[in-house]
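Here's a solo chain for you in structure tokens, the form predicted on its own.
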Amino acid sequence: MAEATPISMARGDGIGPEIMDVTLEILEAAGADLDIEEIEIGEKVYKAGHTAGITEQAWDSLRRTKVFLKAPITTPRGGGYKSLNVTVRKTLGLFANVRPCVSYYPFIETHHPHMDVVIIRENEEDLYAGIEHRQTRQVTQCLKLITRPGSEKIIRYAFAYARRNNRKRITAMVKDNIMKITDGMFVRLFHEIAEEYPDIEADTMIVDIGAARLADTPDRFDVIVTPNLYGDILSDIAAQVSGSIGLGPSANIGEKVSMFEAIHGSAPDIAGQNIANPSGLILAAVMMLRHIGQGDVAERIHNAWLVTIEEGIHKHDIYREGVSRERVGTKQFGRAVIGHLGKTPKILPGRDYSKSAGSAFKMPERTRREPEQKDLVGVDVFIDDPDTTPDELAGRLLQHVQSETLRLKMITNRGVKVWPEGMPETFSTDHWRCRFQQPEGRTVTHKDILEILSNCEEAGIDFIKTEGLYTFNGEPGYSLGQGQ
């Protein structure tokens, strides 16, 4: 007999213990073969002095079991407390956030009765790397980090997910018409990897119009893969238009550890009142069971949940006169699901998870790219000066800063070229990007850049950061100023 699958489980805060109790009862009744290690996370742990809301013992459990079923937690306000979800995702490399967004019409009200879309969001990088700086009195920045390995992992996972789940189409949503290097790399990788999956239709869409179409005609989408920030926004849009954000499950998938949770919060205002809807966590447990290869149990639970919805046994948040038959509490809803184990829905599409029965999901392998020739060809020097004009600043840089190796080529302000040949109508703030590049035929070294910075210091020019300008196999690895 195979050994039970070890998992780590946390009851969380607020409504967390209530909905976790119901979920565990359903898992046991359905025959899930689990060895559960309970860990404590959240508010009590924060207040005990752990700023991330998790102890070393909990970390040890997660590394050992590699599967985490998590109820919602409460992060105390103030006090420098860190988001536990962000900490767990980044520490354990949970690179893929997976959110199914499904319509349960006519039992749950929605304008989109045929909606069945999965949002697969990169989970670790992009603007969510959280690298921010205040650089001048007027300007702050947040670095958008898109990496090739991070993009390849999430795109390959999306295609593998689509094939495993009999999905026919993947749409990448990006903003590569503006962010040609960062989002542009994501799109190029998407098209490269799509060629390996000829059975799956692949297309791309600019995220602004994509979000509009997702809100208006979500049934045109199947699987959406996207960088972190866009995915965060799109997944909430999709959950809301499907009918109820409170029903949504979520998986956070890593190469070694994965976490499964409801998408809603801990709702402390209704804790202990037997009115919380456990559906999000129940469906997250279904995702967990499929992930660990217990697809037969996942199918039993999911179909039983669908039958419960069909029969009008509803929690207060989705209860509707004329549609719902019985308004039930948290515990009673769980008992209804247990009572329907072994049944299949008659109106809503039933679930068949036979493909994931007995076989845990295997992560797709990443490829290794041939090394590229990287050459330093210049530097962008960012300068803080609230009292200058583009021409005045250029005059000082030409006279006191540029060298024989690095010549001043351009000044931009907020990404728009203001020198040479700038427009007088362009608004400028105190944050200037000054581009120095080599004359034709000269090589650039770090010593050349240090000379430029030393010249700035001697001229009393306040430089605040630099960015090296590199080419890769002769292609520029940097953006041009708007208007250039």
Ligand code: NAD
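Think of the rigid core as the biggest set of C-alphas that the two forms share within 1.5 Å after superposition. These numbers were taken from a predicted model, which means no experiment stands behind them. Numbering follows the first chain given and starts at 1. What changes on going to the form predicted together with the ligand:
Relative to the superposed rigid core, the position of the CA of residue 347 differs between these two forms by less than 2 Å.
In the core-superposed comparison between these two forms, the C-alpha atom of residue 422 has shifted by at least 2 angstroms. Relative to the superposed rigid core, the position of the CA of residue 140 differs between these two forms by 2 Å or more.
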The other form holds:
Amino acid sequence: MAEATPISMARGDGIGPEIMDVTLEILEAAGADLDIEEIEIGEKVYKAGHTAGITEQAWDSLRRTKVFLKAPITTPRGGGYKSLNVTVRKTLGLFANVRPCVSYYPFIETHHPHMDVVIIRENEEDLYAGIEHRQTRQVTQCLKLITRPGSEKIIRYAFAYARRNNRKRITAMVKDNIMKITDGMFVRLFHEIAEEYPDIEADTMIVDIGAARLADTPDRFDVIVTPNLYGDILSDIAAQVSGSIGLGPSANIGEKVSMFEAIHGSAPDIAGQNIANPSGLILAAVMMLRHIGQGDVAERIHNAWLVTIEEGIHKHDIYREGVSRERVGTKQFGRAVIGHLGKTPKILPGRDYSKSAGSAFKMPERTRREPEQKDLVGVDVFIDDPDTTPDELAGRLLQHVQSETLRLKMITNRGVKVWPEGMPETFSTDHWRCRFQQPEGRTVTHKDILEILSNCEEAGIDFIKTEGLYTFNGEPGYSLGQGQ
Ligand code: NAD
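Now that you have shown the form predicted on its own, what about the form predicted together with the ligand?
Below is the whole assembly, all chains and molecules, this chain first.
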């Protein structure tokens, strides 16, 4: 017989212990083959002086088992405490956030009876890298970092997830009509990788119209893969319109470690009263079982849970006169699920996880590419000047700053070209991007850039940052100007 799969498990705070107890009872009754190590996280650990709410022993356990079933915790307010979820996600490289958003009509009220969407959100980069600067008195900046390995990991994960979970279509949501380099790379990789999965339909959608369609007709989507910020917004829209946000599970997947939990928090207002709904954590445990290759057990639990919902055995938060039959407590709900093990739902679609039975999920490998030829062909110098006009600034740069190799090509303000041939109506701030390029497109050196900066210094021009202009195999790696 195969060895039991080791997992780390934390009971958490508030309603955490009661919903975890119910979940563990169901796992045991369904025959999940787990070797469970309990770890301490949360309020008690924070208050014992661990600023991220997690101990060294807990880290060791996570590194050893690589699978974490987590109940919600309470983050104490103030006092320099760090979010445990953010710390775990960043430290362990949990790059994918996976959120199934499903409606359970007619048992749970929703406008979208057939919705069954999985949002796969990149979790580590994009605007959430947290690199922000105030550069001038008027202008602040946040760096949007989209990397090739980061995008490739999430896209490959989405396709592998779809194949393993009988999903037929993946939609990438981006804004590559505006962000042609960052989101453009994400989309290019999406199309490249889609070719390796001819059995899965792949399409792309601009995120604004995509979000509108997700809110209006979510049943037309299957799997959505998207960078971090869009994913944050889309997953909340999807969970909300499904009508079952309180029942939602989520997984945070890494190359080495993965974490499974309910979407909701520790609900201290109802803790210890046997009224919390354990469904989010039960369904998170189902995701975990599929991930570790116990799809048969996952299927049994998920179908038993669906039967329980169909039978109208409901917790107080989803109880409705005329639809629900019995209002039950946390423990009684768990026992009802156990009583339904082996049954399949009659109205709600039953689950088939046979593809994830017998083998743990294997992270798809990233491809190695031939390194591209990278050439420096110019520089954008950003200048802080609250009292200038485009023509006056251009005059100074032409006279005192540009060199033989690097000539002033244009000035933009908030991305709008103001020189040459700017419009007098354009509003300007104190933040000017001044582009210097080699006129014949030849490569330049860092020394050429230092000369430009040194000229700025001598002319009393306050440069606040530079961005190198590079080509990659001859293709410009920078936006070409206004509206591009
Ligand atoms: P919450 O999700 O805990 O509660 C919001 C509301 O939903 C409350 O009225 C609560 O009673 C209800 N609710 C939540 N889960 C429920 C369940 N399973 N059954 C029935 N009702 C439920 O959000 P909050 O009140 O903003 O946060 C409370 C604490 O949880 C905070 O300390 C917060 O930091 C923490 N939190 C933790 C996580 C996590 O560990 N992943 C996530 C979110 C919030």
